[in-house]
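Here's a solo chain for you in structure tokens, the form predicted alone.
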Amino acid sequence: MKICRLVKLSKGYGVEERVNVLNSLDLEVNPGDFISIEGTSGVGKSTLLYVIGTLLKAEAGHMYLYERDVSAMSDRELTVLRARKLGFIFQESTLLEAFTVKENLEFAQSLVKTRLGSPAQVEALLERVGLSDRSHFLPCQLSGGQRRRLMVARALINRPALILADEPTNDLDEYWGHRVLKLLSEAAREGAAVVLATHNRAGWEQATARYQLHDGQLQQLA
């Protein structure tokens, strides 16, 4: 089952001067898929990502997720599919910053009940992300790279089928950039799908298809 699909999906902003960063616009994503989205900066990655994760909404055109026409469900139902289906990793931060670094991850996991939440779980995912020893930090008391793999860490601690990344290794060096892409690349294999706006190169390798935006458009590259 497809687990998201565009059709001829359109999103613009402005009234006076209207841009449509979105225009008609077709995608399809599987699962195992690990798709990244390239072009300028303030192209419409972004908004193609919060249109996915059904924060913002299309204008023409239809998204359907697990098939179901999001335009149809409730914002109850979108937002249980949100918790229980979707990760996001924003460019800014959304970290509840009155709780530690475990307490993140640990608020995110009780969101979603399910067999997999564990302790072991959290340890075991701050341990990949290099914050074992942060656990009971604040957000403030962290780096902006240790903030933004606490994002990461959080994005991923319920196992979503769908991951949809802005950016993800902003403020990371080159070395916790690789280990980030190759936490996404291995949700991937797992059978998650990946949907990454990057300019980072090593984004675009890990990549099972790459995609342009211009022009409100899609064009699959080679």
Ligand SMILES: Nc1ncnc2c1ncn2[C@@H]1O[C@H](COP(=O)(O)OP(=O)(O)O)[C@@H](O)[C@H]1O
The other form holds:
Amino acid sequence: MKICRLVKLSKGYGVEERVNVLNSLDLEVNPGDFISIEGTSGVGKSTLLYVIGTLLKAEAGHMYLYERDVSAMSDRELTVLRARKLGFIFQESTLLEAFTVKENLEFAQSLVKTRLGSPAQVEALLERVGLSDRSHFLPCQLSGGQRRRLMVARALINRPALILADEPTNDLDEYWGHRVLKLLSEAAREGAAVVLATHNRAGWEQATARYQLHDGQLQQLA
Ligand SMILES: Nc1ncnc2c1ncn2[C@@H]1O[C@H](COP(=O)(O)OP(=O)(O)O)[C@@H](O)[C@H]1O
Ligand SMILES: [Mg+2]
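Rather than the form predicted alone that you just supplied, could I have the structure of the form predicted in complex with this ligand?
Below, the chain from earlier opens the complete complex, with every other chain and molecule after it.
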């Protein structure tokens, strides 16, 4: 089943100072896809990911998640769907600052009860993002890159079917940037779909399809 489908979708901001961002845009996301959305800063990549993640509503057109029109879904249904199916790596920091590294992951895990939700999985993921020795630190005791890696781990902890990664390699050095992209592409190989936004083309090597966002529309790149 298709994970996500956008049909002639439009979204902008404001009324008097109107900014049109997405303009009759089409996109299809299937299991196993690793889609990179490239484009300069301010072009609308984050807006697109927020719409796909059901955190912003489209103004025109349709968005379907698992063949269901999201505009016909209740807030409660959307909340459940986001928790169970989506993993969002936000561009800006969205960590729980009063909780430790480990607790940030445990909290995300507690939102969805699955067979996979074990303490061992928290440990394994911390290991993979290089934070095992920081599990009792608070986010404010981490470097920018370590915070980013924690956000990546948090997005992956419930094995989401759709991973929305908004410039996930920001603040990361080459080594960790590469490792994070590898984690995402492994998730795609295991059947998840990844939609990655990038302003500097980091990650396009992993992509199964590349698009340029320009003038509110997506153009497929070779
Ligand atoms: N809440 C908002 N209100 C008004 N304009 C916004 C808002 N969020 C984003 N924009 C505008 O929408 C455009 C696209 O922003 P964004 O999606 O963040 O781009 P990108 O992620 O590609 O840098 C920008 O011109 C930005 O100024
Ligand atoms: Mg952005």
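No experiment lies behind these values; they were computed from the predicted model shown. By rigid core we mean the largest C-alpha set that fits within 1.5 Å across both forms. Positions refer to the first chain, counted from 1.
A.B. asks: Once the core is superposed between the two forms, does Asn200 show a C-alpha displacement of at least 2 Å?
C.D. replies: It does shift by 2 Å or more.
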